[in-house]
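Listed next as structure tokens is one chain, alone, in the form predicted on its own.
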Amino acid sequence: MSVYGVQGEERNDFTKKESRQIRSRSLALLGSLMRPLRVRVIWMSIVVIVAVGAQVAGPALIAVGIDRGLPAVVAGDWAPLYVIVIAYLVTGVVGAVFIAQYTVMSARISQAILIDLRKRVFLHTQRLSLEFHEKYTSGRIISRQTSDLDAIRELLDSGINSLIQGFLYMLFIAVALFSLDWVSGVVLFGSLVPLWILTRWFQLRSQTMFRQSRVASARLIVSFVETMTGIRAVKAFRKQKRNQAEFGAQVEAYRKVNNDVIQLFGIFDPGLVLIGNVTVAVVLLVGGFRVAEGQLEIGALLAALLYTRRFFDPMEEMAMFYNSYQSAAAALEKISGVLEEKPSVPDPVDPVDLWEAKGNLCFKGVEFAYAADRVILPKFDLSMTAGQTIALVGSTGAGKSTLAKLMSRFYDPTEGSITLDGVDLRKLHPKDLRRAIVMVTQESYLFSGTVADNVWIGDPEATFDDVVRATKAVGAHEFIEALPHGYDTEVNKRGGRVSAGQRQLISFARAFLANPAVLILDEATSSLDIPSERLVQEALQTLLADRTAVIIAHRLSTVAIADRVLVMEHGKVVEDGTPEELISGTGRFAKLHAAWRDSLV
């Protein structure tokens, strides 16, 4: 055997360890979704065999109140047609209320089951650390939460209602058939040859499809969701052309395959007619002749015929229930891929309480890197102290937003430590480190609601008062009493209602309300105009008197506030000083300064 033969077969194998623990996962997860309802589907199961039984007793019934009820009534006794006429009237009503108060309990268990679904993809989301969310596209979290989860809701409301049903129809339909007259139930089973070929080719077509329909749909949610995000972008560089062909290449592709399961379709479900017409005409044919010799009374050959009959009605829901089935299958896997993450940054076992930090930060032999080949960072150590200013700056891609990250613990070291007042910061309790550690970033990000609620995020215990006291610092109350309702005031979407530089103090006053230990603004004044940013500047002289400050900027202004310095280049600190002695340096950011003054002139 050839080399590639080898790889190929060995490749075969990873594909198929693969999905299969692919499918132990989704079973894993789904086990886990059930286990809490296990007596609510116990009582859900016995309640839908009585009312499928009661279902069943029908034809039976016919059987007998004609092959026993007509002579006997002929005979002038009604007493024997009285009793089967009543107990045929009562098995329907027992399976009509049994039916209903099936559906309403399945119906209870798959809401149940989809809520603590969509609760654990949120919070699980929530707790993945930045990698996870910097990787995984906003459109395929979406795409989760909307039509993953819808697909699966559709699978519990119906597909497995009609498979249950269907299945349990079918048995006792047979079980029943084979009592009343063997020979009928022997056709029926011969039956079972063909529709088992044919649903097994409607099995190994259709997987595939419906595979590559979730991923079709998924991209034009991922597609959509991204347009429309970045809206703005898609205007000003005239993109619309280019996402017209891009999306009508998607959505021609969505159609192909959906196009091609119903053709799958188009031959199964007239398959499924043609077999259960045939089994019906063969059943009639050999049990004429037997009741033609005496060997079968007309009853139960009425009945023989109900029942094959009834026995290929659920089919086609149990077709549709594949449909389903394969779809939410292929949900339930993305799902459980994701709950499946673990975050990079886990929280500490053993948590280590800091009420009061003061804010000295020490990094000790750190290195980081994205991946093993891209190191960002090279081994360094740095030291902090409490209540100092100081300013980040170097070229793009120097580093100091990833540092600014692990200050902030949003990623771990890939060696080394950070410590802050002596704890590790992976040791740290999280409550106690988002509390001494507040990160404001360039995107200053607004949610729904107003604006008093935006300030408030940053202590949700704070009174109105303080909200306020907090948005003079930094020079927002101005503007935020100018707007038509003040505090009051929506934001829209994503701050829509106020400017970059407005949603920019808002996120100021939130970051200054939280009264972190140690404060990061990275490139948080990059949206300011010069006398907004002024008066940012003289907030910040007083409020970051007593807590040590983190000031990434490329604009030279801000760094006149800082006690120190620090000019970073690929990584490394190449320069360390107060802004007056580098100034009066020949170093990197002498050369800076120097531009950045004749820049104004």
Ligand SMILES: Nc1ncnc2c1ncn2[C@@H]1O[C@H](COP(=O)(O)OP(=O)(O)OP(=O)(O)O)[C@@H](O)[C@H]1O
The other form holds:
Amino acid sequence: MSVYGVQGEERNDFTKKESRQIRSRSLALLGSLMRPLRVRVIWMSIVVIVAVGAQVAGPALIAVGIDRGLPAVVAGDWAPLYVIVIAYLVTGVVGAVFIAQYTVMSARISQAILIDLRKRVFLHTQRLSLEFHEKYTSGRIISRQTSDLDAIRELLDSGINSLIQGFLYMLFIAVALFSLDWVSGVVLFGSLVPLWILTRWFQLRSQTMFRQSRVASARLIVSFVETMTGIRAVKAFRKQKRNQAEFGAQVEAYRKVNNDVIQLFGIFDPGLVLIGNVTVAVVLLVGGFRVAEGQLEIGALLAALLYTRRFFDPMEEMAMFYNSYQSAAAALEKISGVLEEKPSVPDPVDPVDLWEAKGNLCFKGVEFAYAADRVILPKFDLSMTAGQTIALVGSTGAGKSTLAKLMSRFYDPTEGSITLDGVDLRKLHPKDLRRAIVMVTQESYLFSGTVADNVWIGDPEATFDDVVRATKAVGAHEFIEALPHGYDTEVNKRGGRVSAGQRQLISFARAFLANPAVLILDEATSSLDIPSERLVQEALQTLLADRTAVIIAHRLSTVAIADRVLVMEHGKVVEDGTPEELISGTGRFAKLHAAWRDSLV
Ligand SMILES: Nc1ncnc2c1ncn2[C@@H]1O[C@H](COP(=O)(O)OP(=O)(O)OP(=O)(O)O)[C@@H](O)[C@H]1O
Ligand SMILES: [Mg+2]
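Form predicted on its own done; form predicted in complex with the ligand now:
First the chain shown before, then all remaining chains and molecules of the complex.
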């Protein structure tokens, strides 16, 4: 099941069966995260049991001190009291040391889980195909890495800690109280009824509120990320006012739901205190009667009161656990959803190696659709012979980029097959595929680092001289030399900012260094001015000589160097021939070309 199918907001309307699947998917993820940490978790459990046991021993030792030690002192024997005092100190020290140890151990475990999860999310989203990234907005990916992982961190760091400690604490106190004085134990048990009702009420109410709060905060993040990524459009169209109003409304919604949450705590907390105090009063009253009748010793009553008092201490944090658990569970569900996505373009199981690709591309019975209900490229056959320079032209939305994405296997055809030198792209070893086929697009992306680093991406094994040769070949050398630090200029820092055209030249150099058998340029020259484009074209002509090249361009000047032209309309190749043939004919290309000629004079 795919969770990212819905644009924008996350889905909330899952059916019962889907919810169950999602839960088991989260649990499976949790299990796989915990498995390597088994031994450490067992050690940690032992440590926390000893720590809590030592803490709970205190009041019982006080009871023994009062009921046994004091009478002995009165009789002149100090030894029992000394023993008890020492025992009290020892349990205190042991409790402190073990709690400290437990804190360190649990922090280490939670850090290990988080690092593992963070890496998995990064590696997996990076591995997913283009299809995923064209649908799953970057705001949502950012949420997975930030707020979702934060929710899980909070659960691991404080939530689980307080739950385990709190639960053990209450359990040990109940056991100690029953063995000390079972009547007080029964009174404490009686208090569990109102306690349960209060907690249940709190859980049910808070569940919906916390969900609303999470949705509200997710909206804030998405709206923030969208505004900032589209800041140019925001400014250009003066959308600030409207954004401000929208953002203001979202902030207000978030404030309101948080306010409701706080009010809920305003009832829950005093409720807990009240139940605790009433229980202590009842234990004191019942105990008082029994002391009067000689059924209970004073020290035991004091211990019973201390236990009863302390019993309620962890309650609030445990109720808070429910909050952090809910956020973390939701976060884990979303993360497990991303991790479960399979690349729509999977790596081959039995990859075929292709050491030296020649560059013969062949489409056989290929049909393609992004979504099942809309075929973009109806069934077609096409072959591109090694060494050909092919211009692909056609109106906007004709399917040129789609064809390019199929050729470079960013998508697989819905039907039919595409082969490189007779090997199906789906079977070709990914390394050989990426080496053999390179696509350069309009949005040439530069990574943080120097200009040279960015060219080097094309072939990490190349020497610096190779890098310079590549930049010279595409006419980028001059402007790079003129940058503040030449080839060592950091591209994303101040002063290193390069223009869109210069970015394209760098990505050309990158592609030329890669030296692929098939090179696809999808409107890659559109940001260049005419002289630069000329320059590139001269370079193109020599460099494209021994490889298959597909050039997609709206400017017909780019087409001049092609030895074959494909005209696409509505996903179909409607004309195919040499430029001369098509120009002398009466088809679409001839008309386009004539119009272009006229515009030049
Ligand atoms: N990721 C996508 N998901 C769904 N439909 C898409 C996607 N990308 C493109 N399309 C659709 O496929 C059709 C062809 O788009 P394509 O980008 O291949 O056109 P193009 O020929 O490259 O146009 P242009 O000259 O404007 O770049 C368009 O109708 C477009 O709506
Ligand atoms: Mg396009």
